[in-house]
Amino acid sequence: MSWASYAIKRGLASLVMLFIASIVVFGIVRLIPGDPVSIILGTQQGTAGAEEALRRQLGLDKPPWIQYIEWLTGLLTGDWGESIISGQSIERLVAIRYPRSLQLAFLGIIVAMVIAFPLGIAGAVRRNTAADYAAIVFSQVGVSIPSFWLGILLIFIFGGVLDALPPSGYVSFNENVVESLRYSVMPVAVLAVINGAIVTRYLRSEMLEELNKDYVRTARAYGHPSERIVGRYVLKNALIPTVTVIGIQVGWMVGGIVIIEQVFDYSGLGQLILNGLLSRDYPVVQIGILILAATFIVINLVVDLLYGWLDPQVKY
């Protein structure tokens, strides 16, 4: 099979995958428990009648495999409904709040590889010395920090302290490049930080077991430079396992990180989620959930993908 066919075929199971996930996200929100129904009349002091009246506006009266089939109907035609607490359409929600999340995402993706990768290399390939020894500390003190508690360290130090960035907020790149980076810095370190810490160890770990194979022997002993065996075999060779982490790590940051946004009141797609939550907007909720998963599924198989090109002898 050519990699032409395998990533054709790749590509149809993730559309299989992502079918499979429309219908467990809707049936998840559908066990929340409250009724959204209840909620807007409770503080529109509505009646017993008006919330009859109301659940057949919203089409809650309707059986579920019914209320799935328009959803999803309404998702292929582009008609993703409005918020049933404020009335905004989804789409324009979305297409608000997910790029500022995928701004994060990928900036602290960025920033935590030019952390983990100098500080893997130099770990496994000077072991036992002060780079080795940094790396160490550096993935442990990573993975033993809780997020939230490293952002109101950052918020108390650099935004109280020393009032030298903005504690909480967002400016989008359009309004002023200059703003949003310094609005971002903050997020992106803790992001940075998190995320940083394991690729250090994964990769280092890696690193090591590579070197310690009988090819890099070989490679030494017929005189090969250090420098070409650790670049141009072992990293290669320790990326292969590495890059599945780094993209389970961009698909947490772009979902997970309701944390971050919540700490430094960043309005990101992650926020809107848990806002939907707290108020019981379905809509909303399901269209978020299901772009998460929907993110989750393209960097798996961007993934996938990728083995062809690091590994030939992958087999499709």
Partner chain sequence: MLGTVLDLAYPSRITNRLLAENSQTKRALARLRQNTIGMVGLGILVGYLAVAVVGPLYVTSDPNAIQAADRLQAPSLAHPFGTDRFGRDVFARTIVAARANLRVAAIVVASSSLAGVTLGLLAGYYQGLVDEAIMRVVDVLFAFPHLLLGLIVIAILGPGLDKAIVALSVAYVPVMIRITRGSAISVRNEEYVLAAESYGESSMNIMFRDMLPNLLSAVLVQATIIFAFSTLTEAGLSYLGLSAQPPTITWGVMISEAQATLELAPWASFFPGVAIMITVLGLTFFGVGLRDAFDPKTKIDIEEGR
Contents of the next structure:
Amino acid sequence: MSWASYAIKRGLASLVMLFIASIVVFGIVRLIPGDPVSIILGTQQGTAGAEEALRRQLGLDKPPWIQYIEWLTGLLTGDWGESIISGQSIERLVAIRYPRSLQLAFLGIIVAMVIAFPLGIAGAVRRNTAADYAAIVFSQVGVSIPSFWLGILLIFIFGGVLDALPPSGYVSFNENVVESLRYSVMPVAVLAVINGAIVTRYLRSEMLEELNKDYVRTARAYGHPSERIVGRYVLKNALIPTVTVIGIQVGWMVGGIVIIEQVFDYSGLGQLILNGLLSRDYPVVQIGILILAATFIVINLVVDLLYGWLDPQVKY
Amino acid sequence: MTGDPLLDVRDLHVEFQTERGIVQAVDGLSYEIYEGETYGVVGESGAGKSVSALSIIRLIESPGRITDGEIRYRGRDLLALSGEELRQLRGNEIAMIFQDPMTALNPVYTIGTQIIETIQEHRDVSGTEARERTIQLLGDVGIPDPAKRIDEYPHQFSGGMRQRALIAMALSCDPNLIIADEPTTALDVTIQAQILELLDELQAEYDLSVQLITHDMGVIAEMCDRVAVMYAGKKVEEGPIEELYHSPRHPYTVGLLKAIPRLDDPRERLSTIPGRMPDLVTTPSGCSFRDRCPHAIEACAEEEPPLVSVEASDGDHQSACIRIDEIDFERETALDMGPTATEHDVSGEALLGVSNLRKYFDPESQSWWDRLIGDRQYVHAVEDVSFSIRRGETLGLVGESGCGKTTLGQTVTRLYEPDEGTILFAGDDLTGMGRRELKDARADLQVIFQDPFSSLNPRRTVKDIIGRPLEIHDNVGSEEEKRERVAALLMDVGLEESHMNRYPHEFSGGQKQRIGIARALAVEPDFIVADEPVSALDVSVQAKIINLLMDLQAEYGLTYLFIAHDLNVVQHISDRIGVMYLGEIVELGTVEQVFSPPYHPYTEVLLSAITQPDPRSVTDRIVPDGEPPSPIDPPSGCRFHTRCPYAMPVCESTIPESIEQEHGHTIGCHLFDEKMVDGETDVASILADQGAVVTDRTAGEQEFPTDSDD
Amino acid sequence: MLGTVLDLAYPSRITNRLLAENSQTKRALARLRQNTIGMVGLGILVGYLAVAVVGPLYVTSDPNAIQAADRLQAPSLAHPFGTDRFGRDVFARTIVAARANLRVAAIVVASSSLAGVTLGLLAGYYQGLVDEAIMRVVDVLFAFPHLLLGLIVIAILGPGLDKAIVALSVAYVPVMIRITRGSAISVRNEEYVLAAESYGESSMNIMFRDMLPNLLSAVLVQATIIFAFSTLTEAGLSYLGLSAQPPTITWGVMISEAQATLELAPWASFFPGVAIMITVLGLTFFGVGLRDAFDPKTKIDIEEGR
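What I would like now is the form predicted in complex with the partner chain, since the data block earlier showed the form predicted alone; can you produce it?
Entire complex below, previous chain first.
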């Protein structure tokens, strides 16, 4: 089977996943123990009319499958409903917030790679040197440090003591590029450390493992220079499992963005979901989580396709 | 052997730093290789063969270290070369071929890329030129359709094809010396025959010197001009090939040669070497072989024996034994190999009867989706197999890897569920049995497994491992009784009672296999399937286990289904032999019937492919075409027709029936079915030629073990 | 406390007794003792367990009691970690939170291991359709990152510590299934399993008597890692206000509450964070050390990722 048909097959699988994700997310409201309407309205006993209106808005007055079909149709046609709390249209909210989160995540993963690749490779090739220890310490600390706490530390140091960066908030990229980036520095740094750490660790250990393989001995026995052995022969082999890890890391970032945005009061999609959760704004939460899940599914699709392209042995 | 040597190794020492201390892997090794010659290095695992080979181009890695010695190649001191000079030498002047073709190539680059980049590393040529040369090389080493296959990845190549690709890489920069480290060990015997033939041709064509390292005395006999025998990091004997094989002058060499089962050996005990190689951490003083040597005297412990020239040789036959003049080697080599005739009665009724057995598997690569609704494919592992085994008899089952012999063994014991056919065991139909009945039947039906390192649960003591079958079949009442029974079993297989509370990792490979045998014996079975029980073991250990199995058979009247890929071993222990190819038994008969004409063409090919530990037996062999086809989509008609030297049109279309040649000897081949033979095939002359090759080989060999009967 | 952390001989004696009897385990322990990283991890782990189990007994006053007079005090002898904006002792609260964390992580590890090992073993032993069924569900769960899975469960059940435990247990089951199944498949191919079948051992016995002991090392290593990451993830959820709610004290809650007074009392955020980090560091060190000790040659797979 060719790579193209593998891609198609894999793409179809992603669509199935998306479909399952939509059912799971849709099920949230239905699975709430007790009556969602009274939970949402809470102690402030609304009038019977308000309750009825909310019930209708949530679609709870209809059988689940009809409601799901209506909900899905809405999703596909661009009518994503309104926030219970603010009454704003959800597609507008998402259109504003999602790109902000993407900006953070994208920068975060780029910076993470820029740190992780040199460090991971150098650590494996130069064992027991300063580079190796740097790789080990960085990856160990980065793996163990709580992201929100690292964020708070950065705020305290760079936002407080040094007063070099704005401690929290968001400025649009279109509005002011420099300011926008200044606001992004700390959250991006946190994402980069945390993602970079695990990638460094994996790349280092995969490189070490590959360096012990027989084909490396063959390459040495045929007089290939060590730069080529490391940078070409070994690296490509080590990249294959690492790519998967990068995919998993991006997955963490999809959830972790909620935490990071809260730490830096960065008004992206994560904060939208969190506030929705805390205020029981279910329509917003559902859409928000579905978008995060979709993002993860799409990224994993890309990673798998990359994997299939890198590894000739992949079973299509 | 004149002029300066191409490679001159002097007093080489290589050490490895390990947890247990410093291992002297190579301890004062010297040898030289001359232009155009093939120099063999032989020895059991751990003798230091591979380490010494890697040392030549300084591929020893930490924690290993070359501590002393001199390696000169064309007069240049290789140990003094700079990193850059060394790089220029590797692959360019000295090229290596490694043992495991499955891992020696980089899995993520095409075969072509890997060879092209090697050429461009050492030669200033354009990409197109390098590519053309690579295609030509791939063609030279016998890879079909090289222009297309150059762009394939290693996993798309079979093991034999990968080894060919590695050989092409080795030739790519016209080296003078090729070091081949166990180049055929991982391959099947027919593929081994192809590769050895290829190496032989290429050596002449490319004007090469070869250092061939192997544990296989047969391969050495076939390929080499001179040979060194290594033991515990040292060279104990060296000489021209004929002299060393026919007049060995070191007790270890004698022991090695005698431990190998040979094609024409009668069914008798094999000679063995007691004990095992010392671990090289605490090198004992004196001769390192003395603990295992039947001729050791006190003087052997005093100092390390020097290599001395064997009298009546021109100084090119040397041995490191201080008693070289005292031992009667002529007598030793010919000495009776122990009490013959583990007589056993094979005239009983059929204990196991298998008819029309069939076992298919789903291929691993097939997804569940394809299995359910798609185009479902099967691995045709066992196809319509019938045979029977009489009580007290040994039926040997032989074939190359993937032929289905292991599956057959496990289906017969219902470790795999048969898809079709019946298995009658002691009159009962095994296939129809329910869980409970089957469990009871298992008390009479046991298995000895192939890999002693995998067949014992690492987290159980020997007592638990051997005692568990006893518990399950309620053969023991108390813990005390279990202890006694296990102790008795351990004695039976040549171990000690004190071994009972140890864990498997504390034993050597041979001892582990003995534990596995004791476990199979525990429930006092009538019938044992021995699945390649010696293939993971060194030659000297192999002989001991074979002897043990034969002794146990004589003592307990056991019936064996003995599975192996090694024809020498199978014929040694078996009464009758079945030859398997791609899931079918193509020939079945007594040892004499199978090993003499008329042959099934595949049997003939197999017999001719075996290497014999005797340089005089080398003759032209029939090397089959290509490689075994996939059992997922086996060839139509006769499954062997794609590789058969005598294939006729009818073979492609019609499945041959098994035809009885003489009493109890069946061959499944159209050559033996008059109705099927077409006009062009001269069956009579084929059958007349048959055996010419093989009988020559065995005839030549007769001289060696028997020539001093007087 | 420092004494306990550094006294490495003592913990190794305990583990010796717990795990001895089997010579493979003995050899692994001998190797672990030589493994610096593993022993440092073990030391931290034992220190953490001591603090979490015994520590709260020494916290005599109510860690939630508001002491207006002691607000925002810097670390001192009376308050080694300082006080927060309500005058509560950060040291006492950090210790109490250790026990909360131990409870959460232990339940998560136990439940995800129990479910994961059982399902993984079934999938790896029976293979075929059983395997397919289990693994397709695992695939679906893997399509949701842990934290997202947590968010979904919390969206359904509402915020709360117990609900976070449920969420995390669910989130880590797939990892455990995958690890167990992977090792189970390789153990399944060992000939001793076939041998057990050949002398008539029952499937249950083969799975739990023959295979399980050979999987435990991989499971133990992964359990350590899950302990570490569930600590991190729970802290994150607490910080967001989705897990424990005040007055329940967890490290995440403490950091969340202290963020408002970050510039006035950085210590109130700092020390709980250090506690999380050291705990996680110790666990991952120990996990890596264990892995190297169990299996110095072939690599036991660890699935990391928060």
